[in-house]
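Next comes just one chain, in structure tokens: the form predicted alone.
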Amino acid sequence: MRNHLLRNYLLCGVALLALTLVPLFCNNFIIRFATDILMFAIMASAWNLIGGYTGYASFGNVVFFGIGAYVTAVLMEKAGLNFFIAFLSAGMGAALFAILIGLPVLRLRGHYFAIATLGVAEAMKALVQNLEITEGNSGIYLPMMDLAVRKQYYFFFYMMLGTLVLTLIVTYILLNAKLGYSLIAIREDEDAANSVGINTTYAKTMAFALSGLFTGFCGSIYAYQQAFIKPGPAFTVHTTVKMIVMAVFGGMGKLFGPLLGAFSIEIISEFLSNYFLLAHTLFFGVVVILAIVFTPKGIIDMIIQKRFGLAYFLENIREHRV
């Protein structure tokens, strides 16, 4: 058991070292592409906290991304604050919003919860479109970074990488703490969890707040990287769908599942868009459907079990068919 843990820690260390070295040996296009992958890996991992471990499929997590982006833009552009202060404020603001919204919304279950979170995201988008401080549909510019172009690529890459590592470490600690066990108990049977004394409201709200915190951090870095944000792209439901697909594709309820999903989906998507410009979305959809039908527990389950043959796929179909 100890040797197994040591091997896993060693593999994580090697993977992190390899990721850290990526900008030193790649051109700006690859660094930007890797930064986008890291961004979606953070958001999918953050969604995994509420959707994967707790079993509450949020369709409105993009609201935390948008809040993080706009808190950063307003604090930097209107208040003249430093990026790092705006970055911390963005995460905390998104987490606070998650707590305020989560208290009433997390009393709903299933598709009612999913629709409610989607509604919250659309309502926030409409609010931002009509506020003077956010400059409505015109969008808001952020101060430009005073660094050479190459160093800017480095900065955003390492900010995303650092946030991803923080997200995974916090999730790992959470899973080995009482709160993590509470979340899994809620996912399996919330009524039973309630009956044995678990404070389900507190546990769900904390999971939602942590999900908001890391997604808010992500929105903050994205806004500074873009130097200009508008309500449409910042609150698009497409972002939420993408983070859910990545978590499901990689493996919900697994620490590295969403990370693997983000890397796989982004690389497949990029490959298909390069070679099938007109029909890449169709091919992409087919790939995702096939993956979910044959590996419903995510591709990480296939890797953990070291089963890559036809028998594994047929077993999954028999086990999960309706």
The other form holds:
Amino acid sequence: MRNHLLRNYLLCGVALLALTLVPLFCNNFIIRFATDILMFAIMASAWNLIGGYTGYASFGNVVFFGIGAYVTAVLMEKAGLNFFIAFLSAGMGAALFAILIGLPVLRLRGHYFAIATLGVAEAMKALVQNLEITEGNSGIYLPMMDLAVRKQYYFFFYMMLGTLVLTLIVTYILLNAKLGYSLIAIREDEDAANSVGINTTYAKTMAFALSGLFTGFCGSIYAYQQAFIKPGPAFTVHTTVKMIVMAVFGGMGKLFGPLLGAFSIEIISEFLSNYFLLAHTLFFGVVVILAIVFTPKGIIDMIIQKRFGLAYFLENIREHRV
Amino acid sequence: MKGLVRTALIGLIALGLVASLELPANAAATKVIKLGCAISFTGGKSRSGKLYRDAYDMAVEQVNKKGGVKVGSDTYMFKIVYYDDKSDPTESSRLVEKLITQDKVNFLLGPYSSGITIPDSLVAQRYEIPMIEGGGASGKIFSRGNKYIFGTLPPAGQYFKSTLEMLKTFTPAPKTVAILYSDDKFDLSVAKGTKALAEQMGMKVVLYEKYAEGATDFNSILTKLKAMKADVMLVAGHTEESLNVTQQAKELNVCPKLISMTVGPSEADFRKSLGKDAEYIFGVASWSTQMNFKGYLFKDTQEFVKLFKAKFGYDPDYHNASGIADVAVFKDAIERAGSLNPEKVRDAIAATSLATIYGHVEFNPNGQIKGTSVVLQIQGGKIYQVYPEGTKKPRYPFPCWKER
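Condition change, the form predicted alone to the form predicted together with the partner chain:
Below: every chain and molecule of the assembly, starting with the one above.
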């Protein structure tokens, strides 16, 4: 058992080192692409906290992303603050918002929760579109970094990588603490969890707040990299859908599931749009559907169980009666 | 099953190899100038994205057919490298990055919509590669001193510029202007810009009045206008409002020497419902198929319209014409620069003065095109371009309602 753990830590270390070295050997496009993948890995992992572990399918997680992006833009552009201050405020702002909105919304369950969160994201978009300080619907610029292009991309890449590592470490610690067990208990049966004395409100709100924190960080780095943001794209439901698809594709409720999902989904999608200029969305849809049908537990399940054969797929199909 | 998967995988890899081998082989055959374009093939903006793609394709085909681009003693062909940005600004700016660093394109063509153009143009700025775009009109694109972005859609503030210029050609030139505008964002920009331009040109803005979008009662505004004896009445609003303003002006017998409206006169319904009262009313448009400009790639607008319709089966609109102008400006600027150096070409683009089927192209110092809108007038129940160089001469002054 001990050996097993050690090997896992070693593997993670090697993978991290390899990731750290990526930018040194690649052109700027690959770095930027890798940065985007890391961003979605963080967001899918953050979604996993509330959707995968707690079982609350949030359809509005993009709201944290948008808040992070706008807090950064307003603080840097209007208040002239340094990026790091804006970055921290973005994460905190999103987490705070998660707590405020979580208290009423987390009382809802199932479809009701999904719809409510969707509504929150749309409402926030409408608000930002009409505020003076966010420059309304026409969008807001951020100051551009005064560095050589390559150095800028190093900066964004390592910021994202750092945030991803932080996200994974926090999730890992949390899962092995009481809170993690509370979350899983809530997912399995909230009423039962309540009756054995778990403070479900606290646990749910914490999970939601952490989900908001990390997604807010993403929004902040994203905004600084793009150097211009608009309400439409910053709060689009597409981003939420992407988080969910990645988490499900990789494996919900597993630490590395969403990460794996983000990597594979982005790479498959890039590959398809490279070779099929028009039909790529169609093929992409097919890939996602096949993956859900054959491996509903996500591709991480396949890797953990080390089973790649037909029997595994058939077993899944039988088990889930598709 | 395992075998099937393996075969499929091998097939995919083979396909990938073939596709990746094909590109360099083609490029080596003739000298090529690569234009990169990340634009919406799918997603919410795909409909307008297609208009630009059709225009870019047709313009490039025409350039190559006419002997390509001459740089010094060499002849190059244009080739466009497209990517689908899925109507997503994040995706689009990443793809522009790809076009520059992996595909090593020489220059960039713009995407559709202002929201996507801005992040794209920031990438162009980071790499100092010029981008000409025909699909983003927002003043925001040009407000940050980005030297590498040029746009061929005129800003709203310049809409009445050609009308004001036309006024100067009349004797005696009118001196006082009244501006009425609806309170939406676009019309507000039109009104603001018009006021500034008129004052610059030495005219006096005696009335500058906002009304609520969809208003039906203009009696008080028109009475004021009459009292101030404004020579010119300019209206920036919507069709319904234009109709009401005209009818009520007739009832109150308000007759300035010139009436012009942004929306309305060019629409058939407007002329039909007003009948004879619509006569002599002026309008503006940034481009339409009725216009006739001498072209650079095509003989003139009319020839372009005919060829375009034959090729794609639909009438071109201003999006298409703007896209054609983008490619034309690149060809002209590269030839004048005599080099493919991005910096030299950028300076050449900034110094452009070119007649295209879209109209005369010249850029403001911020990179946006100088107003190319033309003046239209209703004459004999039909609408004609009257300035600059229209098919008919402008009829001025406006005969008073009672004297018709």
